[in-house]
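Take a look at this one chain, the form predicted in complex with the partner chain, written out in structure tokens.
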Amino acid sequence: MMDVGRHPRIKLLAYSEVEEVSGYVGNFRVKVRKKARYVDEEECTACGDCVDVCPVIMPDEYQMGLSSRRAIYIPFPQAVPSSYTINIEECLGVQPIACGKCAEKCDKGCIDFDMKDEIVELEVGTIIVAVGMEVYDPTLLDEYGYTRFENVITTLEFERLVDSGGPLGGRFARPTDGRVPKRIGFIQCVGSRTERRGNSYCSNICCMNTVKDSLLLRDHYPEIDITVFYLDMRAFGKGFEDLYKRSKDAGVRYVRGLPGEVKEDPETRNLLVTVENTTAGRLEEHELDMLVLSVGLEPREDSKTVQQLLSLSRTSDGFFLESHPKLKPVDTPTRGVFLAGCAEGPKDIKESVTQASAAAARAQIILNQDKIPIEAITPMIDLDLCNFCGRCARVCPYGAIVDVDPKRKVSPRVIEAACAGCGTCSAECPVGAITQRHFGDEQFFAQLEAMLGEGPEEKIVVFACHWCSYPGGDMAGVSRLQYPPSARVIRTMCSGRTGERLILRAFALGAPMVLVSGCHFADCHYINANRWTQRRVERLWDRLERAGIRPERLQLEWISAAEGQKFARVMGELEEMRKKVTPEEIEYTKQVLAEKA
């Protein structure tokens, strides 16, 4: 931690948040809000003189609310940067007349109530997302009595209680009476591996954490009797099985079975735990002085903000989605952005650090180059066809098309470095003046003609975007989900590329069903290009209906890269719909659309 503060090439922006990200790989522009600390970070020597005079007493988050802090505080003594901070929402001194005691006390004059949030603008080539996780809050899991019974705590609270820097100065004791407990129990998988209240995945660290805690207690308080209630003990890492064995050899009792219910004896404040010991096959009751809930890890609630800023995706469990679960575990779908640590999924420190080094190495592949190529999928505008309507500039999510002016008949110009290649402009141009390189209309038409040349009535045309729905289809394959063989997939970079011309051509060639699919709104890899997809499909439903064609034959679906299940389900449902499309309908559609063309 200290090394970060001292490193000449690391600029630490603590108490700060990223507010805006624009640009693309190699050239990101980032706006960071550096929140006002009201204490000069450089000048503060962390003497702590200010603290005693502060009249505001708040629960200390670092100590899990087990002790208190003031409105001016340092999270923990070894904090980096080593500076106090005023939580201005708690402080009384916003109008200095009201308080301002700390400012009077600070001889160096580091405290400044007029300090303002600062916006720092950065230019960077790559970004590493290491926003970590949250710890599961077992309050909702009422049967364990957390918050109802004071002697039921979480493993994170346990960490603070045994720590010499903790609220009790390292003298371990139970909350109700300050006495060292005689019998202590741990319950595993709290908030993990459950379909009810909590998460379905294994949180990966809690088994070993409990083994660790049991050994710490054995070392310092050999008289405490320790029981662990578990489902399976998962000690799969290097050296883990040894620790587990050591814990068992040291007399820690491992009971296979998770308690159904916890009651409190109102007099002794002891806890009565009923559990079905599945190894022994009997119902047991344990009386304990203290109970520790081995809580799991969860994605952070504010992950969505980062997700949207960087156009990332998340798996159904809420953690950030990597480009490939085996081969690209630290890459993300957004080029130049990498993942490290628990942001990607629950893991221990060693794995977090390993992944961080991997992400740093991947980032250096970019940083060590002077120039990097951008895929040649940008639009070319045929100025002889263009009527200067300006639609392309209006739909481009990146503002990459400029100059166009309908009134003065000025032609559009593409700024290629800003274009991300979604193809929405070429889909929306009313006169077909825009060709996306490598993904031109003619190439799509050729695919449709090949596909629908023979037995079109048996096929479902599926347009799928490169980032979400196409990999969603791949995920169905990886998971070996079986679905009817009628789907034929055409890949576009973005669903925004799936223009009216492509969809109508498919129907004109005799397609019974057409599916347009793309990323969920929150996952759109081109900011918001898929809003245009939705508007377009809505427009087409109206048009088809006016032409006497059932709008149901054009379907729309948002499928993420993780939703293999959904992809397979939709293919099944569409097949049912396909069977109901009559040959007469198809013939009629071909005729109507041929007349229009």
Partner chain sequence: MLYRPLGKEVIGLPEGERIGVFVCECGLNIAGSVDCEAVRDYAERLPGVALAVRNRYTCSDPGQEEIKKAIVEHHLNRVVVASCTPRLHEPTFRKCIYDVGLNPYLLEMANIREQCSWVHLHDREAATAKAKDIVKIAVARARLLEPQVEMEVPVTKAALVIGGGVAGIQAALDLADAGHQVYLVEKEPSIGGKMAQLNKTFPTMDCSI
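Now the other one: the form predicted alone, given that the block above is the form predicted in complex with the partner chain.
There are no partners or other molecules in what follows, just the one chain.
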């Protein structure tokens, strides 16, 4: 961070918050609120005289509350800029009669209680999202006594206790009595790999973090007895297995099983831990001086705000979704926006640095170009047909359709650089004024007529989205899964492109069953386009029922790229449903739709 602060071509806005992002790739406009520090960062020399006279004492967040700070403070060592900041919510200086001591003590006059927030507007070509992560809070489910027993701490608190810049100055001790513990236990997967106690995913770093901590203790305090309670030790990185073996060779004991009960001896303040050793097949009780909870990683609470600012997608676990896990691992669905670090998922330092380098390289490719090429799948608007309703602008996940004004009859305009080509606007246009290049209605109609030209009653029409359900079918084939050959798949960029006209044309040509499939809600590569799919299908179900056509003949399924088994299962279920559709039903459907055409 200090190198960043000294770099002549990097502008660092610390203690700032992004409030608004507009524009598109190559032309982003970013509004940033630079919060008032109430200290002139250019003049402050970080002498510390102001801290000595500040009467307000608060828990130090950087030291995990294990020590205190003043209302005027530097957030952490080596902070850039090296300037003090006043937390105005805690400071008494807003009423100088009550305090104002820091301002009186500062010889350079750096403190200004009248300082206001500043709005900075930036024009940038690309954006890299590196918002980091948070750790699981073990107070939510207190089965390990974190809120009841002082000697139960988290891994971050342990790191501060052993750090030379920590609250104890590098002298490791337990919180209750300040003595060096003789027996320490580590509990793995706290807040990870379980729905009941946190998150279902593995947090990636916890196992090796504990291995590192155990070796650190062994080097500095060889007399300490260390026990690690775990479900599975996952040492999958380069050199990690060797570290794990080194830890075992150093005498660290690994017990396969998570504690079921933690009690405290009121006299010694020691902890009594009961655990089932599944390897030995017995119930054990361990007396420990200190217990360290290896807490997992979670998305930041404000990631939803970032998602809305940049029109991003998130996975079911709350982390940001990349464009493609293999081909575009640092790109996002919003063109020109890239991901780095734990914003995309839990990862260690090496992976974060690698991804940050990849994100910087991807951004540089765009910035080095005079013109940005786009895929030829953007929509075209026939202004002669447009009725200026504005629905296309409302459904666009990227805000790529602008200027439409129904009241003044102003026609819409497409910003092609911002468009991702989902086709939702084309499907939702009530008058058919929008055509998506290479995915137009006439092209889909030609596919339907070809596949249903002979024996339509034996076929199932499947509209599959390019990113998830279509690869899901491919995965079923690669995995050699068996499913009926009756499915005829039509690829769309997004399930949002599957409009009512396409579905009704399939039924009018004699299709007994139609499936619309796409990404799961949390995984949509076009942010929220598949929600319009669901609304559209629900409208069609009502419409079919009113026309006397069984709505069950139209199915909606969310299938991810990895769910080849689900794709095969759904095809099998649809085949059974197809067999129950009678020729009379098909003829009746064709007749009704022909009359309404």
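These numbers were taken from a predicted model, which means no experiment stands behind them. If you superpose the two forms and keep the largest set of C-alpha atoms that fall within 1.5 Å, you have the rigid core. Positions refer to the first chain, counted from 1.
Q: Is Phe319 part of the same rigid unit as Gly166 when the chain is modelled as two bodies moving between the two forms?
A: Both residues go with the same rigid part.
Q: Enter the domain rotation angle in ° for the smaller rigid part relative to the larger one between the two forms.
A: The rotation of the smaller rigid part against the larger one between the two forms is 10 degrees.
Q: Please report, in Å, how much the Cα atom of Lys409 moves between the two forms when the rigid core is superposed.
A: Rounded to one decimal, the shift is 8.0 Å.
Q: Could you tell me the distance the CA of Met475 travels between the two forms after a rigid core superposition, in angstrom?
A: So the C-alpha of this residue moves 10.0 Å.
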